[in-house]
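Have a look below at one chain only, the form predicted on its own, in structure tokens format.
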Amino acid sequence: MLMQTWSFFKKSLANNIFRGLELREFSVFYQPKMDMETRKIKGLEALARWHSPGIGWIPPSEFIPIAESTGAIIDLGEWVLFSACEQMKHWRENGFSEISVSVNLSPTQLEEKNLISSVEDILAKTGVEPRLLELEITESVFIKDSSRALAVIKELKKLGVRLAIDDFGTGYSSVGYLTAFPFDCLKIDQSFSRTIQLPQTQVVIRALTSLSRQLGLTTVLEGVESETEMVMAGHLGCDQIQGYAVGRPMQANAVTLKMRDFQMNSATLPLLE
């Protein structure tokens, strides 16, 4: 009976995904990266957020694991890449030109068959450069069949696009994935933050940013939170970092008016909210 009802709730909620997409619920924020040396935004990575008029926000922790198990997030990351890659037009068209955004990839969107074409009509459309959108790829992609996973990133490298491996350090971690696959970023994973005053954790993140540097990776600390954080990430050598202490994700118009507060001050961007 549990799994009965477990699976009507899946199926109820992915048909509420497609539904949410036509009523336009959902909606993209975006959260920024900073580069340490400079400290001014890098980057943005792109997040879905769904707002059900009868439910209210439900969180991504909910509809991406159901959206990824049921196929709706093939749909909803076609509209989540499209949206972004709209908005950068719109960002270059308001004088911010190099700003670049990261999409997550997730692993049932690696094995749709249109996917190239799919990236490859966005960015036609929408005029974006590619070397401006960076594709974010998990390593799970790479358990099930990394043959047929390198083949892809390889097509999507040939577009001209980013790319960055999420989430490293969890699961099936392998350094060999930086070297088999064409990759331009390596994100560290949260978690390393969160215990990244344990003299273990130090030397697991300084020999990853020493290896990706001279395998010619940016590398990006995630879920940065405090100032002390930070600057332990600086010491470590990691050349970006997201999270909190940085800003929480927010909307393009929030982001808008940030970018055009340090473009008038011409000065170094502070910390955001």
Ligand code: C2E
Given for the second form:
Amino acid sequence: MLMQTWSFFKKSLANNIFRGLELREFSVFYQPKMDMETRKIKGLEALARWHSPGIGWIPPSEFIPIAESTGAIIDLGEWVLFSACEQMKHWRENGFSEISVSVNLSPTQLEEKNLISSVEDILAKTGVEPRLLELEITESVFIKDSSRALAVIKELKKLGVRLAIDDFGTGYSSVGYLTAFPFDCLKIDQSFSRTIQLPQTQVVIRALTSLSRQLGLTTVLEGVESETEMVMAGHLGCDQIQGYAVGRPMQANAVTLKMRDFQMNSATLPLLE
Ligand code: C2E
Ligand code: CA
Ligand code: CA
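Hand over the structure of the form predicted together with this ligand; the form predicted on its own is what we had up.
Everything in the complex follows now, all chains and molecules, and the chain you saw is the first one.
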């Protein structure tokens, strides 16, 4: 695509994102994370979904990068955070008072000066306990300006929210980030689940879970699709798993049903030896 056409396309998509937000074309889906010990749903990840009447479903892999590069992610990210907190309030009123929700924070949001007050505001408005909100950050934020990122992350931490490092093990992952930043959770990238049968992948996962445990972090393996992968994740020391084997991202009411299911019958999934 010609540079001019590309930038025009990007601009028009960004405008569509703003319009889509106004027209309520966006929704938030939730994907469950399962605790390996209790085999209960411990938390959920909030994932943005866009259904445009003219186009149909547009995948996040297409609209998130555009939203990031055009700044539309500031509005979209704030909307996702607010929606997720509102939904948590609803779940709390319906007996799920300990369910935690993770929301993705993009690098552009971390650079935005109103981020801290916006998170604080949303927590106050919805009455969500900060300890039940987790913010997922990818390591790309440290590459650009790590001292500024550290300052923002420390401010977020002061609010009492949990912080997760997302997609760990891809790109420029450095274990140094784990000690330098006040993270609570390490999310191992789903590419490790894809190759979990390989001895070298198992060595890396085991090293990460052991390191993470010694640093007091929770480890989540992402993209766990099969029962074999699930069993292996347990053997390798992962505290939680997320992936199609537990559940796909789904609408809030479907998650409520799933959580009820797990509450009543924790043996819905095969027990690990
Ligand atoms: P992510 O944060 O790594 O989210 C996990 C992605 O993996 C989701 O894709 C989820 O549907 C997919 N996934 C989960 N389990 C499995 C599995 O077992 N197998 C496979 N093959 N895939 C699985 P999704 O929803 O398409 O989102 C893609 C990315 O878009 C996310 O990756 C995240 O980086 C970004 N994203 C989505 N929603 C938001 C948002 O509200 N804000 C920001 N900043 N980024 C978002
Ligand atoms: Ca994530
Ligand atoms: Ca991830």
